[in-house]
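Only one chain is included here, represented as structure tokens and corresponding to the form predicted alone.
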Amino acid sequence: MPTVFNWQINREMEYPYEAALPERQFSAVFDLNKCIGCQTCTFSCKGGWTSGRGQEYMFWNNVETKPYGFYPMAWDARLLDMLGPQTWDGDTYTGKTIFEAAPPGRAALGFLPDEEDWAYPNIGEDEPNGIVSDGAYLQIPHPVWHFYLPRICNHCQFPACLAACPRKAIYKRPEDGIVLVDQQRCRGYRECMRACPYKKIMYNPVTRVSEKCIGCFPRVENGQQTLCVANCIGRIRMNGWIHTPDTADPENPVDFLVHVRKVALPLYPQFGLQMNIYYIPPVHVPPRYLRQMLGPGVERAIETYRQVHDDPDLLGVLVLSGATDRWINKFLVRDGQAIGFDESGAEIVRVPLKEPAFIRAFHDAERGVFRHNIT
């Protein structure tokens, strides 16, 4: 089998095909300190793409509560007890990858999901991790927590779902790295839903075959942001381009967050498959919980993400998040904004850095009438 280095793991490792880097490579980060799963990217997504029959119980775009929540049941807690134990030497992963720990006859480590496991999509919603008790206070990090964990298809530089499919059906987009099937080609045998760790490719009992994530293309080859990243209302999204660390674009945003500043972390990367979409870790959960989940960068970046205030380009990064609509290729930060350009280097967005505070006084001479919210 061939080897291929990847990054996020520090080390080669075995896949079924040779390297091939797109021309560029989509990408996104969501800011988990942000989310409210409010799902208003659900449904932003599935108004969009999956109102179709056989389409029903698909959600390319689904939000979970963590550490209880999981679409399709249990779709992480399996494969992580399927793979065994994942140790880390500092930054190098010293496990088994799914490619490396794959049975006889396949390409990845994996199990197909049963139907009753896609049917409880909001399972374990809004339910902490504990109890409490008489006594309990505030501390950072929260001894009882849960966090919200958006999910879309993580278009690997790697994919599992690519590797699986006995039609080679599916493919990599060369222009902007986008995961696609070949619906043509595609006969529904589901060897890529067994293989892919995020369970983010679908079978259609209707057509028969399957589907997953877009990417949203159309809006991407028009200068646009997909559907989930604009339509968030809470602004924790933001696509963007994304280079290796060796060729990283400090001007560009989503480089910035993931190569610059590291506060961005890949989800699992211990599987293997070098994914292109990034989270910011929440910081008032235990870091042991997410060293499992996000890699052995997370307190490095807890302790960046705390520091924004003194971080005036992180901070900038950051307000632009949900900005704009429109795909935006570089940053800058001069005199207290945030400025955005496309990829010509036109101005598309600009934002301050902080929003003015106007104090009102709580009694209003003119109108005799006192204000309760005053601020």
Contents of the next structure:
Amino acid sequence: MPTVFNWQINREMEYPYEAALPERQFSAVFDLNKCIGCQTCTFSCKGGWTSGRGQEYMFWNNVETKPYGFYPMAWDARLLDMLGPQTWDGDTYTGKTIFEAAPPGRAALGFLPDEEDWAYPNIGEDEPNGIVSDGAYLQIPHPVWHFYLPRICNHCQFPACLAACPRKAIYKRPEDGIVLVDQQRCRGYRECMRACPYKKIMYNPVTRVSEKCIGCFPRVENGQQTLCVANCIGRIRMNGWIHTPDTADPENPVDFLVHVRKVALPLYPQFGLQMNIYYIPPVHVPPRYLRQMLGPGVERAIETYRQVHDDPDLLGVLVLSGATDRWINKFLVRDGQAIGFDESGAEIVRVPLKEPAFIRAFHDAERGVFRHNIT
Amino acid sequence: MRTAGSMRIRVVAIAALIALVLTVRGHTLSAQQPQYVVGYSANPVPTDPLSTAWDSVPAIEVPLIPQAGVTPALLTPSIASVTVQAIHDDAHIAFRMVWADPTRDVEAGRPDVFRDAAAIQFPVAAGVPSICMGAAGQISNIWHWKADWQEDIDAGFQDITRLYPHFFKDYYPFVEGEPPYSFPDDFSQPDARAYSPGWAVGNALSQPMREWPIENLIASGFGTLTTHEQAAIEGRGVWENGTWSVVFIRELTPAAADLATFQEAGELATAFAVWNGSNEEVGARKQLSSFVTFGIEAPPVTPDEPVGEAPASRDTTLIVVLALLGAFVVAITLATIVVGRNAPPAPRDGGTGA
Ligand code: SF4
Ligand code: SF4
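Can you now output the form predicted in complex with its partner chain? The one shown was the form predicted alone.
Now the complete complex, all chains and molecules, led by this one.
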């Protein structure tokens, strides 16, 4: 089996195919500190792509409450359990990837979810990690916690879905790295569904073939960000082209967050897929939990993120997030403003680093009332 | 890319495995002696898988081995053999496959449910055995019967409302009719159909309206299976008392050059495969046979053909000689089958690794 270099685990690993980097790679950063669990992303995707017969149960974009939310049921907990100890030596993963842990006769370690596992897309919603005891009051750090984890297909560099398909019906587009299921070639074997650790392949019971997130490729081809990104209420999301660490462009917003400031991290990098959706860890969640989910860079990322008030460039990228539905290729922070540019270098958006604020008096003498909200 | 080297090793491994099975069964792929001669019948070939007409057709029991040469492999087989019969009426050829399967898996809608299925593979050029699913430049013709297609035909398309009886959804884009709607009728406008991508792009698996439960396919190596546009394979499968009986029927003359040719003089290296849905068998995870060679019995010469000057007694002698020869061939074939039956079973674990 060929070996490929996966920078997210900082080592070579086995993969059924030679590495073939696309010309550019579809990517996004989601800031988990800002997600409010409103599911607007979920429904913008559903309305756009999965409102057909047989697609009722599909959420190519879903938002689950961690630690007890899953779609499908226990998707990550089950695989983490099957994979065994996942050890790191510094930034190098020393455990097994799902390809290295593949059982005999399979391309990757995985499982096929049961039908019922798909039936509770919002199970665990708003459940905290522990019991809220009598007399509990707000403390910092919070005595209990939860956070929302929005998920789409990661358009992985080393997709397990593609590796497992004996028909080569799944392909990664050389022009943008988007991973697609060829609806003509798929024969509904569901090997991809079994192999994808993120469980982002869904089987259509009416057409009897598999479907998945298409990365909104018709929008991407027209310089637009995806539906889930453009419609995000919390403005937590930003699309971009990601590079490898050695070719990172500091003016590219996604490269800047992932490679320069290193505040955005891959989800379960130990699975070995070099996935392409990155998460800014929620600062209120214990790093011990987050390390398992986002790898060894968690503490460093939280520390950098907490210093954002002294980091205009970082703040600039974060305020550009959700400020336009156009795809931002480069950014620049100047004179207290963050500016986004498209592929041709034309300015498409300009946002102040600090919104103007007006502070009103607590007591309104004219009306003789006290104000609850003074900004 | 899967390296050519590793693919070659796999192909060689499978070839070795098949050779082993053939040796175990005491057969070799001889050019002279088919393992089964498809007899001629003056009556039309039986279309009903349970017809008593099949009782008088010779049967051959074909051992099955789990596919373990390529990933994904079947490591826990569930079906050990299939009984095969074949007959022709000079216009059509019919095959019947009969195998024991205690579970009737006729659905392929729920994400964790797989169909029962069966297939026959022929080389397109007679007499040239191809390894498993053919090889580059060596096309195989595959007839694939699917239990869910059969159920769609027998009991109506297994729409989501059949899978989930209390299902209700009030709106679909461009749909016609009233909720909960009926598929495909209320979804036949092109704009509505676009929301069923597999159907819209013409994937054979995704077509809600079918006449026959058998897909006609060609392949030239692993992963190359492609639906053939022409020539329906007719047939039917029936499950009764823990046994599937499936009949496949096609015109003797192929509708296209890249389909199986049944020549009277020739001999076909044919393979069989069976899938048990309950055992999550799908695609490459199947039980398959080694090659069984088939010959085709010529229909008798029609009486109105010009007869020479030869005296009647010479004709009679010729017929007696031919009959004796025929009996000898049948005896040899039967003996071969008996040897095959009594031979030790085929290795169960495949032994090739994946
Ligand atoms: S997340 Fe899953 S479906 Fe998406 S590319 Fe990766 S392996 Fe494939
Ligand atoms: S729309 Fe944005 S804020 Fe709302 S759930 Fe989705 S990711 Fe979170």
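Everything quoted here is computed from the prediction, not taken from an experiment. Positions refer to the first chain, counted from 1. Each form is matched to the other, and the largest set of C-alpha atoms that superpose within 1.5 Å is called the rigid core.
In a rigid-core overlay of the protein, Ala365 has its C-alpha displaced by at least 2 Å between these two forms.
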